[in-house]
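Form predicted alone, single chain, as structure tokens, below.
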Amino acid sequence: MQVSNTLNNSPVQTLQFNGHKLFIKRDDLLNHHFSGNKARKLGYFLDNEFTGIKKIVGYGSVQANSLYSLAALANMKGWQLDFYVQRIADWIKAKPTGNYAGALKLGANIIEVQELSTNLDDYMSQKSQKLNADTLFVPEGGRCRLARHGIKKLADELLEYINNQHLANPVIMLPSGTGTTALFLQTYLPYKVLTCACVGGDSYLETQFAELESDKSLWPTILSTEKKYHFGKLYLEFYQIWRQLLKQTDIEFDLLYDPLGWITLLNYLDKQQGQEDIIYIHQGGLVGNESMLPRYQRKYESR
């Protein structure tokens, strides 16, 4: 599989949404296999050679964007990917779709570990300490310091755009899973970076930040959500804003992270007094919509 090693310089699109002028950093257009933040977080592995490496090990959800991108990385480098998941639902085993299907086609070895005496994070932390020298380990979602390499390129692109467009008061917004991209962006940018916790609550996100950066002054600003949402659960307001965005902007966003990101951002903008130049980072993840969209349609369009 031929993939460019220079996955950068995504365009910025200016648009109006709900009365707000916004700038969209289209990282979703970087590459089908390494769309959005995975192109950034895996940039170090794409840009460098690893002598003697035969395997890469990762873990997370069976429909994680990282599963598909790690499978593409392994395929490109001639490695084997072992990807550990807690559980694979019977329906997706019977009819693979989305990131799971894409990873299987790329040769990923997806390992189900249902019976755990601890959580998957702890299990993989212990397992990572026993790997052979010919094996690379990538934490869930690419949450590691090596992610700085690609995120630095993203920060440089943002700085160049801000300077070229003479934006007076730029603010960067992106929703977070592990928060790795938002954290490292804030360390490289002199502007405010906003994020919201999509996978856990604010305290979960702060814990993720602390593992990679002890200096809290370098952390991005977490926008608290007005309602507690459970990751992966279907919410009518998520589907509504996703459809509204598609209709008004003609841009397809991810159905797991972006709906909460946009709801949180709009709540923030409604409370702001001054004028800010909001740059929203579209982090890709659209392969996951192949499984998420039918679920939303079955639940909310069959009534």
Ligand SMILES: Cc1ncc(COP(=O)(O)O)c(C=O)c1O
Contents of the next structure:
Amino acid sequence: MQVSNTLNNSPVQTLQFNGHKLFIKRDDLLNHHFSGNKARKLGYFLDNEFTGIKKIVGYGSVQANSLYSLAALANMKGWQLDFYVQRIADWIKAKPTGNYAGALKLGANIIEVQELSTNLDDYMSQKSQKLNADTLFVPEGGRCRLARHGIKKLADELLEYINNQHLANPVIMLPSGTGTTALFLQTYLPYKVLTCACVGGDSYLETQFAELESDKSLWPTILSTEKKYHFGKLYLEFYQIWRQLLKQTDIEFDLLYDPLGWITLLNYLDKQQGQEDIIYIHQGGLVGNESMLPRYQRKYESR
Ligand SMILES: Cc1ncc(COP(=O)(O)O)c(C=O)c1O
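Right, the form predicted alone is done, so what does the form predicted together with this ligand look like?
In what comes next, the whole complex appears, and the chain from above leads the way.
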């Protein structure tokens, strides 16, 4: 399979949702293989030559967007990808879908580490110390300082748009996993960056910020929710907002991060006086919908 490396400026679309005028930065349109978030976070690897490198090692969930994008990166560069996962469920093995299926097609070597004396994070951090010089290691979800490179480009595109359109009071919103994208965006932008914790809650997200930036004044603003959500679990309100968005805006958002992103944003907007120009970053991840959507349909549409 041929992987394209065209990562041009993504467009910004204006739309109305639930009575609010919003701007959507369409990073989902950047590139199918490096859908949005990964195009930015892996931008450093895409833009540079790595002489002597033959292999890339990553890890995470078997349905992670990063698995698919690392597989595409390896394919493009002629490297082997070794991607470590804790477990591959039997049903996925039997009928590969989404990011897992895409990565397999791109030639990824997906390694199950079943016998773990510790967690996958610690296991991989030990492993990363012992890799050969021809191997690059990418932390889970691309959470590393090298991600700055691509996120700066996103910040520059936003600044250009804001200046060209003379937006008076821009505020950026994007949902977080590791928080890498939101954190670096805030360090590059003189405007407020809002986010919400989709993985592990607010205190987990703050720990992630602290690992990348010690100056708290440069951290994004976390919008909290009263209800605690578990990453990857199905919630009726997530499915409802995802469907409303599709109906009203004709844009498909992802089913893992965006539903919470929109719920927290709408709560925030309800309390604001409406003077802000909200730019929501669509970070892609739509390949993951291939496995999430059937799960939602089975749960909420078969009754
Ligand atoms: C579609 C999508 N949205 C949001 C995120 C969260 O990004 P980050 O880990 O930089 O917070 C990810 C994860 O990489 C993602 O794939």
